[in-house]
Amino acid sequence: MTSKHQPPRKSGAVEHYDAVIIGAGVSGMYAVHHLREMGLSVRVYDGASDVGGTWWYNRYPGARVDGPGSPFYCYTFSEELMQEWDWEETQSDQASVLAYLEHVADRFDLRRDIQFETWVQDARYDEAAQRWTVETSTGVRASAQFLICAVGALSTANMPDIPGIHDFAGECYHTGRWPHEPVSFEGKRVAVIGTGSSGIQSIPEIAKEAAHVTVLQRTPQYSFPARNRPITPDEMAEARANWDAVRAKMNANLSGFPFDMHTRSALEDTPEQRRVLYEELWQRGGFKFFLDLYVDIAISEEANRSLADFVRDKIREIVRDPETAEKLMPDYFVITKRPILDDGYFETFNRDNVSLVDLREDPIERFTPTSVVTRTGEHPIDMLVLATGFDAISGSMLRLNPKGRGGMSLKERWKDRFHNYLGLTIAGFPNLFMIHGPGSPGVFYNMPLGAERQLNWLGEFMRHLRERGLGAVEPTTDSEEAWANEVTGLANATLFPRTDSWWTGANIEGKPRYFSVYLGGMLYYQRIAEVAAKDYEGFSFEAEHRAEDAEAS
């Protein structure tokens, strides 16, 4: 039986392509399909052993889509895909999403242009040739006019630096780098650091099997019931029958999902009316909780407080021990950290085999080979689960650290701010394009649809260059500054920047601190369309170098 994967290639020669794509996740997969359809030669490099990106790595217990979910967390470019793929649950689990992406790779024969188990170790721009050269972990070198960075907004794991952590002799796993073979918790004492999305999803599952779970909580969270359920045949049939209308609604929606947008302020209702709505949404569950909320929850402190108080009351209602419930009380503006959906998270603290340590009151002092020691005592453990998240949005680009004009590294260019234009391009780095980078809607938008829309725009941009004999393009620093002001202006009209979160870089020591996501949602796609209509306003173009000019230089 032959493998569906290509063996890693080793080569001393340089391979030439129109575009090199880094990453074979949701964005990179669409990139190879779309650019290939345009007639471009492409090559993808990915360190994993198959497609899927974040869905290949994040196999921790309880991992699920925590956005609006199926069947709309999907590609929209092919109606056949929608017609032939049966989603089973409203909040699909990791295995189901990965199976879908593997199906897409099979359906469109994507793997023939992907080299797996291959990390890009260096990427640098050759100004004379107007091309990018990449060097890989397998020895393959490649040259391309365009470098597409589909490296993932949530793919660079954040590893905590705690005294003695490397001395711990038991099993240790990061949720974002979970083993592919089964992990057993049976009979084990497990400590979990972190109560973000992966922690809140995994803790209830671990607690069902482990002898004891010690939750090491850094920041208490607002979490909402997922109410995951099977998708009915009628729901799938309706989505398929009305697919054109569904797609149009997704493209018109603020977050890229086919739901109506609401305009009512929380302050228009009485406190009693607000609680009736919140209770209805809580019982229904799912991500539509946030989409069907009042329009000003993230803008008005008073509106925000009404929802925050409701959730805190729910925590007190669910968690039987009052002292534990108080430790679980969030004290920031609700939904200004990534909204989390759970499957019985707060209920888990009613189990006899689960204990909560509030690290703000009782911080970790060190690890030993067999325990974690906090200020008030020692907790013997057999396993440590690091649900400590990612160096998000910018981290994967900085890990790649491409070198642009004059050999300038991205780490140097981004030391004070993640300079970019449209969330897609960076001055000093010609012909380099980011998908879901800082300054784009990225993690605030339906990720597969956002990747499609950004890459469709970039495809036309690349066509524009090639048809006009242009060899290189990059934004001006003035357009970068104007874009930064636009992104910041949108953010500052909300409560989001006033909370420490990975959206603001607060989870990574030394990271520039500001809100780096474009909050205009679908307005972003109007903005980039306007830029294209104005002959790509804000960009600086360079004519294609003739071969003899490149040789002379």
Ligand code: NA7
The other form holds:
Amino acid sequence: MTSKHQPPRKSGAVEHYDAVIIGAGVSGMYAVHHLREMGLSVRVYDGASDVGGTWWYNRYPGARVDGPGSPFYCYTFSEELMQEWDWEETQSDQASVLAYLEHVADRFDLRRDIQFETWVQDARYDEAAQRWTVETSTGVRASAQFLICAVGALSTANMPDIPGIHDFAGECYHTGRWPHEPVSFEGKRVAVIGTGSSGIQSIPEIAKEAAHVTVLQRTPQYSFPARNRPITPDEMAEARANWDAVRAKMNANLSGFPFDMHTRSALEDTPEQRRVLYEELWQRGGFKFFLDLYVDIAISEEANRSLADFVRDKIREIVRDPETAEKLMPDYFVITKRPILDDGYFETFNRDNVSLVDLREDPIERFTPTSVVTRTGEHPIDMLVLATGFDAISGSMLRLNPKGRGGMSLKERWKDRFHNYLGLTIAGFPNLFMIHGPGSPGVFYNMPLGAERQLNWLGEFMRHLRERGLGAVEPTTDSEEAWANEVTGLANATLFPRTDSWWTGANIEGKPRYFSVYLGGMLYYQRIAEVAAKDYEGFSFEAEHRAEDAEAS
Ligand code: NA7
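Given the form predicted on its own above, produce the structure of the same protein in the form predicted together with the ligand.
What follows is the entire complex, opening with the chain shown before.
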């Protein structure tokens, strides 16, 4: 299918732009808008057939925003956009978020600079020309001074390598690659591998329709009630009326949402007082649970244990069969895997058509064309749902595998560690910029707002280069090392690195194991502003090559 939005392009021709942007998700969309406003010529390539990125791909049943939610998971760059868009629920479903992004694309006429159904197959830096050349799956080639990688932190699907999985003859879907056509579970025996957000959101929905659901669980999860509800017209009107103040609060808040920050330690309260707070937050539900918690839940083992015990008690209370409840019992620090919001997940195990296999004691041995075989027996199935997550944060950059100075590939450069400076740039890869890459606050921050803030900073950086006749910029390896120490120092002050999670890369075999997210949240934007104020400290610059120099070399 050729995208309806695109004029035909001539195969083999080289097109010239100021910036090539890879990805038309939340970040890439703002990149087009912002850089175009600055007067740059831009071109975006995306493999999907429309905008939305992660929200275009993740169409599985039950997919919803599971962060602090609407109306604050949104762009902030346009007052009019906020005034005209009505969010309907606190935890917007995938279709609503995608409808919003489609509206943004229409409103700001973004699609005219986006080429869909086009994968960037190769991106190479040309040292003489100080430009990037990209080759695409449609044969179009482009050259640009700047390469913006808006490739998504959760977009490279993790496909489990289990003996016989390719022989399975029934329907098989990864949640992050869900079909656009309706999927029917009616009368089917469905196995779901994975109990992260995608599994926990989809399992209750699948169970409502399927004949039987077998949940194949490798790690039990702490999950919290989403308590999704309609946003009232009054709430929407209030957010609009106070938009300037709301936006200021979002920018000042550690995680980018308009809420007050809490400073109380769990250890200042008695166990009874803690339980009262946890119960109140549990009943209210939503992601605000985590924002209104004690400040040291992810820092102090004792504080953490108090919440972990509370959630374990809730699981025992909800799940009627004690054996199943024990299998669902997480035994690591709570919230050190990405917190999950659910709509009746634990209750689903009280249904007659749902069973749980604990893969730690009963691992999958293989698939046959009609079943999954675990150590203790065979489970005949008609459908397999892979809710197995992503090669997160760094995975999509590695899939792109750009080649920098001297043809060095990113896979080579990132063999042992995801070297970067400010989560934005990589030594040896001049003029390449990452949005939500490793070393940035990315997935620990309100992502649309984070993309805006990174891109606003980058826009100024590009202006700085152009005004001074600078052709190329990259960080020094010393500044990369100092940044890595800063990122690791923040992480090591918490319990996060002590749990296996996609934040640490532990979900992907052979991946370097360390916590690669900058945990300072909003402080990051102060840090990058300081770097800019010090004449872009930590970077090395190259003057623009004159055309005749480039030709001679
Ligand atoms: P996650 O959170 O990475 O969850 C993936 C799940 O799949 C998790 O339970 C994994 O167990 C499990 N998994 C992965 N590979 C296997 C194999 N080979 N065998 C058995 N189980 C496996 O991905 P999601 O898509 O749910 O969520 C990603 C983010 O999207 C989410 O955090 C939100 O930010 C939105 P594990 O825990 O690794 O033992």
